[in-house]
Amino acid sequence: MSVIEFEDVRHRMPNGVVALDSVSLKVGRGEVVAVVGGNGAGKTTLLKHMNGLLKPSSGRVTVFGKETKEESIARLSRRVGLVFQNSDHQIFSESAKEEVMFGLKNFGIPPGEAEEKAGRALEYYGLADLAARPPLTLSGGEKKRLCIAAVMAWEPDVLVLDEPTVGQDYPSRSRLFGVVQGLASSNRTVVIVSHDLEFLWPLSPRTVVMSKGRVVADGPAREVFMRTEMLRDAGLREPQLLQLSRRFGREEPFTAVDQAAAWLTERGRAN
Amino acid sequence: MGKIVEFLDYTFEYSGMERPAVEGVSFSVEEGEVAVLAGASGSGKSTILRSINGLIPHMYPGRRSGKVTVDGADVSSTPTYELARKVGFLFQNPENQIFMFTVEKDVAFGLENLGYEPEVIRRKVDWALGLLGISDLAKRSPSELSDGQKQRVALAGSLVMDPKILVLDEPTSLLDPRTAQDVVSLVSRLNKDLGLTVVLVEHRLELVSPMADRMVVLSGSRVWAEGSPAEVLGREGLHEVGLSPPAIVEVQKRLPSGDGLALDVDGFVRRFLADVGHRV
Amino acid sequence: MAHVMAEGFKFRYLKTPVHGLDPRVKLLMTAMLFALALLSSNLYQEALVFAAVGVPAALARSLKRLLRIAALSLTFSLMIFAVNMLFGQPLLESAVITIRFLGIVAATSVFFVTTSPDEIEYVMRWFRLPRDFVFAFATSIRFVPVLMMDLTQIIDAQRSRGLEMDRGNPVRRIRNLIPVLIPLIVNALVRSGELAEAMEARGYGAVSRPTSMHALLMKKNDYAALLVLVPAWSLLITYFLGLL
């Protein structure tokens, strides 16, 4: 069954610009999907309409079987939790904590059930020794978690990360790969919005391509990638274990640095 | 030749912080090279870069020991602006840099602000906005601007000081790939066409290791590494220092042989062709 | 919302003979409209304000805007009127002083509708005023799209968090406004204080009296609109203070 669907969605903003334009996308239960795509190319749009902060102009969004159009955006962020981009949009609190608990009693979440959902997200995101800090003094890594932590902690069906990388290094990109490996293992349904392929390579979801408003492929990544070409248009750049497959006329690519070392190693004996 | 920017045994600690941002860093740059600074974020590049223009300790007060020299002058005894001549710094959100309402006027306002006659600005800002590829965007409002040309506008506003030296403090951390290495190859460029010395913060090191000269690591605000990219990503830690290596130079990593690193992955099939067809 | 309203500040650009004059002219004969505005003392004079504001506006196809913005000036206006009511004067001057309200409003407003930022920009420092203070002026009006879309996000953020804000009691809906308010706040300082730093970067404040690239330049059409410009105004004024 299909958690979110768009069918033949157009979008047109108040300045005129037409940012989404015949899109149709079913993302299924369980299913990791991300949408890739350049700066501008409409992900951003797409994940607007996913908890119905944007209406489609023409065509219909519906989430779990609503219309997008019949339901507050409240009601439908309780099943679909979006974590933006930028954490200091968000952060308002003068803790840790509080910052998770705010979601909680928006939705209605009785205090001591609040209290111990709360305290369970920061837990499990890394942050329960950070719980009494004031959010803005947290590293840009440490918000991000936050950030995701205040939206797991009213268990929404669906978790939607708008280019969760943007900004982070090494280590908190490593933690991220965790907690989204983590989610998908759990079967949890996550949508990743992201330009960033090097870090969903190695996991290889599903994959939409946008680009100019339009979804331009849609598939495994595996076979997604492969249209370098397509790639470069939407603004993006193949990971280099991709390249290095290719070089190498792979038809099944590497997708761990190990695997392709193998390999490697392999054929340099063979010679 | 010579070195044009040097750290010795330098300290910098922000007042009211407990510990300091910056210790004991001494690295130089020489003139024309391009080097990329690394580290996890709070590991202190952004205190480095800031070191190099005089933003530290002009504008940020603090508690300081050892030395900055730049083109020559001590950072510590020269103004800002005075600075501003010798090195032009692009920051990471092109949206606050660019001040004014057209981009041509933005680009002319470091000028304007050194007071130069109105038709050398004119000049300079023509010939700026000519080597960034962007004299089409001249009477435009920066808001109607995408991402990359707004980098462009503000790389322009520092490029028509003439610097000797170009900063830049993750100049594509907001950017898609393919901007991203844009504005990558550009940089390259001018360092090629016109000598600047780059100094460069940037996560993505596929996209700069393969351009840079020298590469410093910094990691709890000291200098762990210092040497050639290909010297410094060979070394074994790098993950613990908060760093991720391309996944070429991991793969590379993994294999027995092996004398120094391509950066690049068609420089490693290059390589990794001629060494199996040489044992053949 | 906040996007509509980002746009509606923007300034839009038009080609007509209007927006293409010298700023200072335009800034004159607004100045010009502004005094007989002022001066006019009833209903005849009022309806020639109108008309003298009516011609640039309509040259510079911005008469719909005018409307729009005296449309909004109207329920200040009838204020004014009821206030003149309630203090015993007669309707008739209460109307001509409400009018002439509106009369100045349409003045000025020709003004703001037909010259850039850019453009008042230039005209402060061709004035000469502190550039600490153009600065302040240009910078503030260049960041309100940005800290509009700011404020989009931050909405957009909070609402995906189940802030409703628009429910609930006077009450409520003030303090539904912090998690809003906050994050709005911090995002501008943290934008202050990159843009002081790159100020300071560009070299800000190294001579006393900076530069400037453009010079502003009086054309033909410049005088032309002077000539007409000054004899219309010298006409109007002397009908309006009762020497002809």
Partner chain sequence: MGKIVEFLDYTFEYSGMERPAVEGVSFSVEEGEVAVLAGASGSGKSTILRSINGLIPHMYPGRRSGKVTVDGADVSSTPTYELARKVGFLFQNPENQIFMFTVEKDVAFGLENLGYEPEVIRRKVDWALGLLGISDLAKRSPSELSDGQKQRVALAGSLVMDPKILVLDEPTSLLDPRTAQDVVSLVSRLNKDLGLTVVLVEHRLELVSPMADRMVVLSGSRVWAEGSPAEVLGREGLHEVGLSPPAIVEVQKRLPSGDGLALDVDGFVRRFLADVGHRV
Second form
Amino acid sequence: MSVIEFEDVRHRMPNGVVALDSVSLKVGRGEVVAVVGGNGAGKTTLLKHMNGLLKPSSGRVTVFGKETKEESIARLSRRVGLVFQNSDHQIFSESAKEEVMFGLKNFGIPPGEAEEKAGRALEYYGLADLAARPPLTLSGGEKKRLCIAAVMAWEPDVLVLDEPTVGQDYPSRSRLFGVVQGLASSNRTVVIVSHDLEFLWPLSPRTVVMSKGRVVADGPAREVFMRTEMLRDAGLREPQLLQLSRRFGREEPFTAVDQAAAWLTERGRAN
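Previous: the form predicted together with the partner chain; requested now: the form predicted alone:
Excluded here are partners and other molecules; the one chain stands alone.
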């Protein structure tokens, strides 16, 4: 079942630039979909169509069967939670806890339940000790985690993440990795825009490559990331683990750093 569908979508910006050009795309329930491409490829524009922040100039975008042109952003956002690339564009409350509580209250969650959900989200993302802090005093990585916590607190059916690993340390990246896997295993949908192919490669998501507002590739990560020339044309390069696998002539590429380290250690001992 498709939860989000683009049908021949074209979006022209106010300055006349065509940011999306004849995009047709279906996102299914429980899928993890990565959207990659160079700067200006149309990735963020695509994401903003998923909860109605932007409307197509022509074509149709439907979310759970409802055309976005006919639905309010508030109604769409209840089911499709979007975390912006720039955290400062999303944060406005006086404390981290209030930031998480805002969406819950706005969607009519009872106060007691909202308090409980906010507390769980802050704890999970390692922000419980910062609950009273003004969000704008947090570090870049803490702000990003707060934005993710604020969206995850109301448990949307679809989580859309724009460059989620920017400013994140290793524990935070690992936590995010686990969140994405957990959502997928519970039949929820995750869409990730990212330049961080090292984060995406171990996830092995369905991968959509964009260039100049068009979808130029769509398929399993292992197939897409092995198309070296296509990646280069789209302003991308292979993940380092794949490059390392090629260098050592492995038919089965490394899918995790620990796996590569163990293999190389064993190879060194054998030699």
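Residue numbers count along the first chain shown, from 1. Definition used throughout: the rigid core is the maximal C-alpha set that superposes within 1.5 Å between two forms. These figures come from a predicted structure and were not determined experimentally.
- A movement of the C-alpha atom of G249 reaching 2 angstroms or beyond is seen between the two forms when the two forms are aligned on their rigid core.
- With a cut-off of 2 Å and the rigid core superposed, V17 has a Cα displacement that falls short of the cut-off between the two forms.
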